[in-house]
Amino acid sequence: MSKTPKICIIDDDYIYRYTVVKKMENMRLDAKTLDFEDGEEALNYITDHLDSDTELPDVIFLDIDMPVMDGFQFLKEFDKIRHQLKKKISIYMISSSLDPIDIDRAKRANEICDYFVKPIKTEQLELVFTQLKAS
């Protein structure tokens, strides 16, 4: 990937969103970021920019437990518009949940590339960016 990737963080915890951005900056991972407090805000943004590849994210970091629209509800709605997208968006579920049911449900979802337990680790961010460059 030659252009600067766009990373979308969907999480109701402002401090966590800020921490992820700062971690990427400290790792010198060049990225543009979008952040949303819930799945509905993010879905509205994506729907509003369906025809603009440059505005759509390359990667989504998705929390499970959020008000308004949680991570699994977001995935259900995202699947309905996926065919309209002109670019592939990789989704990583990032949650504090250690519940085996949540982990299994995320791993069974075709849209999810991987499941990371909060806080996201340096190695996990490096993996995401390595996979982005390879695509």
Given for the second form:
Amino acid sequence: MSKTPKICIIDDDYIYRYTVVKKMENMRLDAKTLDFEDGEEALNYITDHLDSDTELPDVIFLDIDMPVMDGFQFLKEFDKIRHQLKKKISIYMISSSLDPIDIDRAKRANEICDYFVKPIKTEQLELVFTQLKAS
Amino acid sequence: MEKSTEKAESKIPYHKIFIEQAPTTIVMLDKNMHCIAASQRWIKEYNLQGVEIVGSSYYDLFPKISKSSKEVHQKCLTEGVNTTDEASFMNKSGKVKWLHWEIFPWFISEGEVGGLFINTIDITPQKENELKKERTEDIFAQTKEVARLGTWEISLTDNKVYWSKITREIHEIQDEYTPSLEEAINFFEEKYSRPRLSAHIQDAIEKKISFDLNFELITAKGNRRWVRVIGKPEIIDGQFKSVVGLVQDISDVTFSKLELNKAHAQLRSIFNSNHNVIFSTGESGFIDHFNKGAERLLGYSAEEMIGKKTPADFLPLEEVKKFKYDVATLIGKSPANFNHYSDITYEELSDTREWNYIRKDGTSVPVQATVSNLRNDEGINIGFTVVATDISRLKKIERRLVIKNERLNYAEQLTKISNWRYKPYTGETFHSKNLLRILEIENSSTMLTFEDFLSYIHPEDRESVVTHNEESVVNKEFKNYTHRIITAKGNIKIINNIGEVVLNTEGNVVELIGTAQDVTELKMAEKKFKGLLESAPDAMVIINSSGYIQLTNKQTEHLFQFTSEELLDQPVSKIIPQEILPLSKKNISSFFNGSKVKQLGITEPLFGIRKTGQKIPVQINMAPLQTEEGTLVSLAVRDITKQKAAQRKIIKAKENLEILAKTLTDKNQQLADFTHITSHNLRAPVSNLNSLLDIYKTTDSKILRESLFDKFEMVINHLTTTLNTLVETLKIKSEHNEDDIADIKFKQVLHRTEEILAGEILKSGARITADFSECQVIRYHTIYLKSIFLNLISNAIKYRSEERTLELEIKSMTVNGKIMLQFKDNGLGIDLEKHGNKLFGLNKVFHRHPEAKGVGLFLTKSQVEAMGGTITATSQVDVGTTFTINFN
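If the structure you just shared is the form predicted alone, then what does the corresponding form predicted together with its partner chain look like?
All chains and molecules follow, beginning with the one already shown.
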């Protein structure tokens, strides 16, 4: 994959979104980022760009706890439009919750690639990029 | 006479001469009984030759004259009448003389007796005849008695019938009875005897024909007897005056004769019978009789056999040899060269055995034959008679019987039953082979006597068995009983005897019949069952289908305090008063309906009653029990007094636990809420701080580092707010102070809230209506209630619809004694299907409203729940939301 990957961050926490972008810059990981405050905004964007290879993200960092539409609700809706997508989108669920109920529920959702606990670590970001290149 | 008497005195000498010359024995006496004259015959008769008779006194001549004779003489002299006298006397030669005297007077003048004439007639021959006749009659009478000879006489002059004593006895009629001729004849059998007798008597009377015949008489008492009647006309002095006769009872003789005739007829019919084979041999050994039955069975004709063949021609040699051997042995002679004709002399032989006769066609037929010898008057054997019966059919039946008997034996072996018969008066016994097997006697051909059997009976039971037997005979009833035996091998077994007493028509005991069954295993099983019953931890009660107690165990006695005897045959309701079985139902098994056990007293209370009347809670396991006597029901009764007490304790504990669980659930929920808050609302800013710090450390850019401080400030402010909210929540959840509680008027709280929110209400133009008519005052936490009003009203304003004026209705209610408060708006509404579970969560925001922080409802819920109430919401997107608080 030669193209610069597009990474979508769905999280209502502005500071978190900021730290992820800055961390990637520090690690010199070349990526375009898109950010949404809740699941609904992200879903609307994806629905609007179903056919656009360039507009659709390669990776989604999805928060659980969000207003209006939370991470699980987003996954449910995303699953409905998945088959219409032009490209494969890898979803990583990233939450500050250490609640085992949340972790278990996230891991059981087959739409996601992995579950990371905030703050996201360097190695985890590297893994995301490695897997992206491999696919 | 008178004329001659007149001339008597003058003519005495003439008289005298006349008398002396008279041919009769006569003497003439004067009035003084002195002889005047006597005939020569008189002198000769009295042997008075040479004796001076004339002038002698008559009494001097015959000094032995009796006084009575003298009186006769005097009577004649005085009354002048003729008399007679009679006397016997012995003469000198010792011979008895019978004399008859005719005494008549002679007259001197009319009316004057001159003396007597005594004319002597010797009647000795007549007298002797008379005596002889009397004697004969006497003997005859005695003979009649012995020979049962009765006499009768029909007098022809008056047609009267005379019957002797014996005759009356034969007729079985009383002594005084005198019949007429017709009546006499009517005693005879009507059909044959009466007309015959009648005719013969007629002939006797009319034609003087005698008869001697047998007739059948029916006595006055209705008995039939045969009599021989002899009748003959009696002619006396040439005159036919009567018919006399004899009657003799000959019943015994006649009946014997009849029997003989009958027997003879029977014998003839037997001899002529087709079914019996009868033949006989003479001295020579040749057959002299060969009946139809013999012809039929053997295929030889009588002509072929009689005088031509001997029985050896159709008897198997071996059987003849055996017969000769047995006969010789029987009569105590040497079997060697024994000849059953000449060697049997005085012995009477009657041998019955089975033979196989060989027919003319060579086939053989089994017969049972009785061989008897014939003897002449001297008792010498003059041949044999043989009566034989074809027993081929019997043999077949016998074979079948043998097979059946074998099967019976087998069945008896399997069931360990033996059948027996015992005749108490003869001591005869019969028993099936299996009895020997039961007794473990190896030699299985012996037939045991009653005494033999007794010897196998256990010594302790022997007397009772004998007694039982005797009682059976006396009472004519056999009661089933059980006794022990010691077998030939020394094993003790238990025998059950079932039997009955056979009576004859007179009601006398003929025999006892019955079966003896080895019930050792059954008894052992019964013992095991009883042992099991006794060891059962529950009170076991076995009842029959009518609900009567049949068996109980020790535990039953313990539980109900009745003894087993007190319970036996009592209705089960004595200890379990409630109806546990549908006893009206005939079929118990249908009650159980396939299921093995029914449990009672599990859900419904069930009680047992002790002897003392004390009630005890019980549980019953009930099961049908199939036995020989029908379906029984076993009840396992368990005292559950302790369980009941324990149950009450458990229920109490359970109730306490439920309260505890409720509290714990509440606490747990609060803890979960707290966990959620810490994991989301506290961890997020902390992780942000970490991330920012990480960026700060790794960057060299000064500009970036400075800009990072703004971010740090933002995160720290957020964290502070969150922590403040949490602290407040924790305060709510902790125990509140009694001083915070007061009676508060809803109206007042609403008023205060409206004052606080006056600006926003004004700006939004919201219309708030309130109805506290149902409940105006509540005793509640003052600060919480104010907070609840503030949060819910500000929420309503915050999430109002832009398209319509907010209308908020607040209403207090009392439902089931509980105070409720309702806030109903016409705002944006929430999709509760999506967000329902998060509605009251901390920092949960459902609208992109700048002021939405997700704190208000979280606090409201905490406050309501801290006071023991609940808050719920119903909502419809773009219609409105209703919050309902149940203050409880």
